[in-house]
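Only one chain is given next, in C-alpha cells, and it is the form predicted alone.
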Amino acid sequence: MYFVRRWSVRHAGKLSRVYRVFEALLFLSTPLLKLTGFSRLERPTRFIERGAKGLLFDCRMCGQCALTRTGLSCPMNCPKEMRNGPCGGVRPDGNCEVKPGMRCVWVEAWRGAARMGDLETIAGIEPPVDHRLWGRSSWLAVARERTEKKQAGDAKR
C-alpha cells in the first residue's frame, strides 16, 4: 500500500484532474442520489470508496476527506494524525520520526500539492477530526453538503 500511496502523490496532477471529472459527475447525479436516499446509499458507496481510495491513497475512511486539499496525501496516515502540517519531528531526510522508514505525510503532501498546482489550498487550516464520521463515505457527504447549500440558496430567493 505504501508504494501505491507514494505513486499517487507522484501522479497527483493527473489524478486530481480525474477526480475533478468524477466530482462533476457526482454533482450531476446529486438529484438522483437524493431521490434514492443518502442513507440507503451509504453502505454500497462506502464499500466502493474504501476500495478505490484505500488502494490509491491508503485511505483510513475518516469521513472528512482532505485529499484534494493535501496533495493527495492522506493526513490520517500520519502516525500522530496531524491534519494541519508536520509535527516537529520530521527527520532531515524527510522521513517520519515515529516510523523512520516512512516519508512524512506532509512532506509528500506539499510535493503533491505542487504537482497539482495548488499550494494555496494546502496552507489552509483543516478542522479537527470528528470521530463520529469514521467509516462514513466522504463522497456522499460532499453530495449531501452540495444539496443542502443549494436548498439554502433556493430558500433565500
Second form
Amino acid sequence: MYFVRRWSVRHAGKLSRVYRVFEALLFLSTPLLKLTGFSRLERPTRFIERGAKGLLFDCRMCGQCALTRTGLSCPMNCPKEMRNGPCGGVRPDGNCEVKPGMRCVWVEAWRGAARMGDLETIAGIEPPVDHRLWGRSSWLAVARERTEKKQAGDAKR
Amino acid sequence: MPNDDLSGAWTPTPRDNHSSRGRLERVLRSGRFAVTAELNPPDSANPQDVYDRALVLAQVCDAINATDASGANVHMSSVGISALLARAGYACVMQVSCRDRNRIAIQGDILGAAAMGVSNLLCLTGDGVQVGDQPDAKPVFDLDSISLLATVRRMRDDGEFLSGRKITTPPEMFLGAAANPFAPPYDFRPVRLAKKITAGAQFIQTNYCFDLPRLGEYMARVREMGLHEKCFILVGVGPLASARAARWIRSNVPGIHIPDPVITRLEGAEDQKAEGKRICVELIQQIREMDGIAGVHIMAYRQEELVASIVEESGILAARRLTAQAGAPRTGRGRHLGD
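For comparison with the form predicted alone, would you give the structure of this protein in the form predicted together with its partner chain?
Whole complex next, starting from this chain.
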C-alpha cells in the first residue's frame, strides 16, 4: 500500500535496525534451516516474506532484495525498475515521470538512506536483475549465501 | 594550446590511452571546448534524409548524436543512422536506450555498431513509453543506464559478454552517459554522476540547461568531488522556438526544466524565435566560462538549420581557430596573435 510504503521510508532508521536483528536471528538459525532443507522451506518462507514485505514496502518479490541499500524504498516500484538511482525525468515536485501521482521511489530512497544515516551504500552499483529469481524468497537466499560462504571458508582452512 | 594533462585521470585503455578511434575523444582529450549536436531522426527509410540533416550540423560540431527513439517516439533507429553517418565519414554518438531492448539485443547491437565504425556510445535508460506515440507498447528496461555502461565497459575492456563468453574483437567505444542536474533529488545528482563514472562513463551530455544558477550549484559539488577530472562534461543547450513551445515542452517532455524568467523573456520579445536563439547563444557563452565543463551539446529540435549560426555567434569555434593558428608554424616576424 502506497501510504504504508511511505510510512516505512519515513521510519527507515528504526525499521532497518529491526531488520538487522531479524537478519542476525536468521543467520543464527541457518544450521536449522539447512537441516530442514532450503528447498522445502522455500514455499512457506516465500508466503510470509511476500505478506510482510508486500505490506510494508509494496515488495514485488524480485528475489534479490536491495531494500537495505535503497533506503527501504523498493526500486522495483519504479516503472522503469531502475536499481541505480533516479532517472532524469523526475518532476519538479519530486513525483514520477510515468506515474504523476506517485512519489519517485528514488527521491524516497535518498530520504530513507539519510534516515538510516548511510549515504555511502546507496552510492554503490547494483548489477542487472536476474529475472530467474522473480517470486523467490530473498531471506532464504541471504541465509543460503551465508552458509555457502561459511562452508567455503571452512574448506579453505 | 592543446594539452594532454587530462590523460592522467584515466585508467589504461588501448592505443595511447584512448578507448576509441573517434574524433570526439581526440578533441576532448586535447582540451579543446567540444561541440556535439543532435540530429532529428527521419520518419523515413531514405538515407538521403539523414545526410541532408547531417550536412547542416557537420560543419560546426565534433560529433552528431543519433537518438534512439527519444521521447519514446518511433523514428529511424540509432544503429541505422549511426551506420549511415559512419559510412559517410561523420563522427557520431550512438544513443542506446534500455526502454526497448533487453541485454541480449543491446550487446549484439553494440558489436554491430562497432563493426560499422561507430566509436561513441551514449548509454541511457530512456523515457517511459507513456510519453511517446505508442503508449501501449511493452516497456523493457532490462538494464538501466548504469548497468548498461558497466556491460559495455566489460565488453570493451575484458572482451566478454555479460555471460562471460569471450568476444574475439572487442568494440572500441568511447563511453558516454546522460546527467540531469535540473531534476530532484538535487543532492543525489552528483552522487549518481559518480556512479556513472565508476560504471564506465567517460563523457557526459546533460539535459537541456536553462537554469545557470542550478548548473552552478551542481558543478560546484561536482568539482568538490573531483568528478570533472574523471569525465568530460558537455552541457545540453537548445533554442526555444517560442514561449508557447517552451510551456508545452515544460509540461510534456520529461526532465526539462525551464524557469519562468526564460518564458517571460520570450513572451516579451517581438521575434520569439530569434530571442530563443539569442538565449541559447548567451547560455553557451556563460557555460563556457564555468569551471570543469568540456563542451556543449546542442539539441535544436526541428530547428537544425539554426545550429551553425548558434555556434558561430557564440564564438566557441572562433577560439579554436585562434588555437589552431597559434599552434601552426609562424610566418613573417612571428608575432603573437594578441600582439
